[in-house]
Amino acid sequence: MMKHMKSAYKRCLPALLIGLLAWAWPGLLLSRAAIDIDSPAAKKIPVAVADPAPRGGADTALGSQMAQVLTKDLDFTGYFQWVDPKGFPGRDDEKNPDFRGWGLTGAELLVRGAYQSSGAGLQADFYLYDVQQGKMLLGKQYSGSPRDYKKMAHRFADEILYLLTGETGVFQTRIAFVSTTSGKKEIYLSDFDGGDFQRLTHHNSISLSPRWSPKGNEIAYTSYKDGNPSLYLLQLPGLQSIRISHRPGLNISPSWFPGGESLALALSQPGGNSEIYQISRTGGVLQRLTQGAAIDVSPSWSPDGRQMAFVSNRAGSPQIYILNVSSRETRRITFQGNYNVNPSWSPKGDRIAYASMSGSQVDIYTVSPKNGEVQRLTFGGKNESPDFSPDGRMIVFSSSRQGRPALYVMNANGANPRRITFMNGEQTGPSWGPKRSEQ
């Protein structure tokens, strides 16, 4: 983890101007960290986030803004219960928190901090305390420009999640999606929570199926901008669009191979039938992956790249199949319902999310690739295009439950669904980008 953090720090330094002087508390995890935080029965952890205190003549508004970001991030996970810090009856000083006073608020965890700003500089210290045991669990110091206050708060929220779950949170990740805000389908980007959205393409055509590369520096997508649906790579940043597959017919439903050096893609044959190929990131065919007279489309690689889930109508209706790449054996994994599409393999490899249509309803399910055990995650409306967060703990999807399709996020067990886009038009086809530390 620290190695990751350090390399990320080196690479991000010029762009972010955030210096990270970290001292870590290894080991000493909370006893509750052993509790399965994803269990539907798991109790939410009461947490109070106090406004970091300004030192010297620092801008007091910055403190409450950072506390807001931290509160929103922690709330977003669905693991925490917010405790109003105004209920704190005691008096705090920066060195010694009043644990008895905080205990009276019901909070089990306390986040606080202090910061000083001077012109172009901001230095913020954040702390996480176990209130009941009266000890500090985590302390981090960040320095950068006052503009970076959000990034500092997101980073500390990621650290809290890492301490509790063993994995960094998603608070520095982004989501690519399709939106019709301009009247045409274009590719957009937003923060993990739908905030700070921006339009990436201006093709004035039909642009579809964005898929974030594992390194996070490219988005593969299909567009009709040059006539037939072709595959493009959008470079981040810079937003140059490079066409890599413009074969006659379809060049659709890309899925990045782990590592990002190649992709699976559905290409149509001369007779119009779609088959899945593996192509290099410059567009050359490496190998053909599916055979037969049926439609094969929508590939999704397993995290180790040894298997690939995909949609085929070889049994008469679209169902999810798994290809063992080396043995070329294919097995069907969905047997409930007669229209199962949009497979998305989880980053841990243990589940495949998909959308299942029944009458006018479409709901998201997950299935175990090992034993075929199925779990239903959504109930009502049309819920489509699931994609896992990079830590595998959440799923982003599009839903029409409140009218026009918008993006929602839920925990990977279906709990805590919440809407994240409130833009004009329809938002569909989301792809959750990798952790920034991998970028």
Partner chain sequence: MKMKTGISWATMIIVLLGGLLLFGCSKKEIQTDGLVTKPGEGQLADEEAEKAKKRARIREQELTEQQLREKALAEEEARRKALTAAAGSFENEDVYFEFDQFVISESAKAVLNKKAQWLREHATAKALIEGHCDERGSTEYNLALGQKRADAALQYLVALGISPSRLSTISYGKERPADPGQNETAWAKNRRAHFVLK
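What would the structure be for the form predicted on its own, given that what you showed me was the form predicted in complex with the partner chain?
For this one, just the chain is written down, with no partner chains and no other molecules.
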């Protein structure tokens, strides 16, 4: 039985993390052994998030606000079941949690903390406990200004995900997308959950296909603001927009090469078909990647840059193909559906997400680049433009399932879909940004 449990656990966490947990927290190792967090049928972990306690007369409302951020973050993953801390029947203090009382609430994990402020400074301490074993699993201290309370809570949520999965979460990432809130298609930016959105471009024109640079300091996009659909780089945080490709015809569907020193994009001569080229970040052509009579668009690089997924109608209808960059060998990877577009290669390298039309239905699928195995992720509505989170565990996409197109997020296996934008107008074409360097 123990052999079976260890085998199941190895599928959940990297080997190094398993060793650390087994040495430090044997109770956690056994209680989580049969949980596969990537399975749609996985048991969610019950977690209670108590309000951090104020020290030295600090603002009591701040503790509740931090607890709300942490709760929302953990719930966002789909891995946890929230336990209302108001059901806690006991009494405890910062250093001595009443594990018996918390156990009666049904919680298996407990998040607690304390904070104090002095002048313009804020110090917050957060702790994660295994309630069943009565042990602290994680403790972190953060310092900053009171306005940084969300950032502190996000960072601790990332630490919790790292402990349980071996990878940091997405709670400090951002999403770029197209919105018609202003009446025109402009580029917007939001937090990972759709909150704190802001408008980035004011071109009063059509702007499309935002794509984050790997370093997170630039967004490539196409705009018609000068008449021709040209490629621009929007620099962050200053929002300076630089045109880097203004060739006659189309300059569309950019995709950053790993490392961020070049991009792939589709170019076309007026009246001709579009082909995919690799250009430098200043716009110079490095190489032509596709060639033929077909229309080739929407490149997406593999994580190692050795392959590129793209859309081509060379077989009669739009389908997903994979190009081996060094050999120039091209192979078709989608055969189901008569209209397959918007490929997005997972950072893990194991799946390519795309949108597929069958009749009038448009849904999100993933396909294995190795064996062509297909998995359908959405059912109902018009679902388009999938893009993976930087850890490969989630997918953001646009859907009209509730009326106008809005942004949704789901786990990479299709589980736990939820809407994240509730703005006026339509939200489409999302791009999930990389993890920020401050992590």
